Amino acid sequence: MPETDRAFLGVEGLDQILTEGLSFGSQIMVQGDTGVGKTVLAGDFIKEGLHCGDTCIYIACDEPPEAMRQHLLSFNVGTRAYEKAGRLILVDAYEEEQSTEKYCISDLSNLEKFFYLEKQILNDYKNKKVRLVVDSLSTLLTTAPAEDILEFHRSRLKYLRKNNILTMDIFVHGVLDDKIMTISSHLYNVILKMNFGGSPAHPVRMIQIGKVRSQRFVAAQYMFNISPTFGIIVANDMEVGI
């Protein structure tokens, strides 16, 4: 399998916009409405990593890890061989103490403990090209005070950047305070916003990819569809404005 110094999302359309890809150590914030396709995007990102020879770590907070196994299988990606080879690591942060997975996080209410366990898992894969997905990070932060959330972001993202971890953190729209989301977004290299648009009778899925510049998020907006076989497909010739 090919190994490259740059990484792509594995999403048709978006990767044409990210012409130079992403460097390891970059951090992607994904914000989106419930049901819009954030986990599908995570599956695309992992599938791309597996095909490129990367090590992929997926921390499942909103569903059991088995849901991602089944999702990848719908992409014709069987997970057993990758898991056995240590190329795909599924971490259960959903079932907590009832988990039967090899890797699990049992106390989601303590951010310091989560960060410590996350570092322990990452430490097992030093010197690898690692993609890390937390789906969704907002679930972990729901009950934490604002100052703890911001300190957690700063210290965690600094560590991940220093260790060249290509990170995708997923946030469900509306779970965290807007002010916290705005401040946190400045700490990420790339921001992806996914939401429903159109009319109630004819809803469409919309996606923006960009960065925060001069205190403002600037990005063009595109429509996208979800294929049960290929995942997210962005029509980058159907830009709908900024």
Second form
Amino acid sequence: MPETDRAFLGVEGLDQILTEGLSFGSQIMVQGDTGVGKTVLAGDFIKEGLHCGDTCIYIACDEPPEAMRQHLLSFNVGTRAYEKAGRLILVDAYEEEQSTEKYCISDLSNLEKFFYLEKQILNDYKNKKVRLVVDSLSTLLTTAPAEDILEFHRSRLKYLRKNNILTMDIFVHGVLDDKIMTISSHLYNVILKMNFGGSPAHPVRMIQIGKVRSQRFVAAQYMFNISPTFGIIVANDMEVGI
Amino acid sequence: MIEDAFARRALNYLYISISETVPKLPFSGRHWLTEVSKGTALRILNEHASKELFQSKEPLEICRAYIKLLEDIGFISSSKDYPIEKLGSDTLKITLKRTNCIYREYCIEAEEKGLFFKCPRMTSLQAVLEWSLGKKYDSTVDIDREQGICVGKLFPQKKELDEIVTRKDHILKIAGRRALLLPKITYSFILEAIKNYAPHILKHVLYEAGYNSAIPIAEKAKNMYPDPLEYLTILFEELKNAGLGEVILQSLDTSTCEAVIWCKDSFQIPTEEYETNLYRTPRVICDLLRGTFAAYLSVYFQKDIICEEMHCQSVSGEHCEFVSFPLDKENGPGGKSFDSTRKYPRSFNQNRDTGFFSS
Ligand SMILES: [Zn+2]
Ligand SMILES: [Zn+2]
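How about the form predicted together with the partner chain, since we already have the form predicted on its own?
Below, the chain from earlier opens the complete complex, with every other chain and molecule after it.
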């Protein structure tokens, strides 16, 4: 792979594990407990993309896009410059009709409509190195029947792969049926699981990065912390069991 | 002495040569030429002037006495060539036909070649006024090419004009703080070490180091140059003089505090022998300059300005591009795309010709 075609997550400890990086067209599934740091990871991923010259599209479903602006600003990243240059596109899929954003997606219960609007936005950035984050995709899928969800995944991920979109889809743990999650995870290249571990008195954040191979999720587990300045910090020299 | 064509010519050549040399020196040197002329005048005074000649406390009389002295010692042919008059309460006006000026070769060549120029006649009068009155003076010269006349003005100095970079004996200072001249390889090894022990802090360390260290320099420059373009020009010149890169202001909107800055050959661009693997993939890397520009603009506009490097020479192209915005405008969706209004990339030399400046 030529150097410029590689992409990394922007989290030092994880990127060391992904020695070769990811190619554009790869798809990352992030699964995690509420409040564990999935959006922080998305911020790291976007920041990395902005610094590498990529075009970053963030579809905010669980919070207004302003939250991501403020989050990036806490990393010393002024989003306005990138938004003005058309390198950062924040899509409001939270406030729906009330949104004051330039880009917004409403009527989230309709998966076909979402996919159509998503394609419309992506179409504006053809031939660019695009990173797409949907935070969180599980929000869109809560009310949909299982077969619709799987059909949506198949056609959407196929489209994204074909168009070389480096995709990060975020799933909140417990929202979707376990069986659907397991089947879905087979459609992604990289799975990141983030959860709280330790004891109730001493909770620790754990992250696993890996792939689904022969029906099994293979990954090492690491502890991580969230720094308000640096984002996710993974102690990758402290593997905590397989 | 004035009859000696060779001496006069040599004197002019000397000034031309100094003007050509000053921009080649590391660090700044804007006022050195003034200091050279002042020093010459003080030597003439020390050698020839009896204090009685300069009894008056009246600037007009002092200047006239000095011109008369130059005539008496044969340095100029006639003091009548230098009519001096009062222009308002504290400004003097000196008119001179260029053909009569002993510095004409320097004056004309400097103008033709765009050399750094400070009229030695005016600066010598500044020196005389400072010597007799103990008060700093400044001067300007307007050249009327068609009439072949130079019109000089002398007035009390309003603000302290000095260098941002100074050296006294073995201590070098930038904006009054001790400065060091280090080989770039030292800087590279500092980065290497940070990368090895804590790679995630690298960008923050550089941004904040650039920001915080630029604040005192920016404050000093703001006192010296209240006009925004002059202020940024001086600061960018300092960066160039210190070898950090050739910085050019592409656009500045003082109403919105937004700026586009280009830097060619940033010192943070890696070179062959070292710093090649600081990051995993090609990316923008000039975070120290990014912080520096944010500080310059924050000090100038008295509000928090954030600066982003949108494109880096280390990836491709002939320069890095920085864009800055005030933080108060950070909230809210982005407006019209820069890319849609500007053809990119443009040659580095095509700057300042697109009318981006507004104030
Ligand atoms: Zn002249
Ligand atoms: Zn750069």
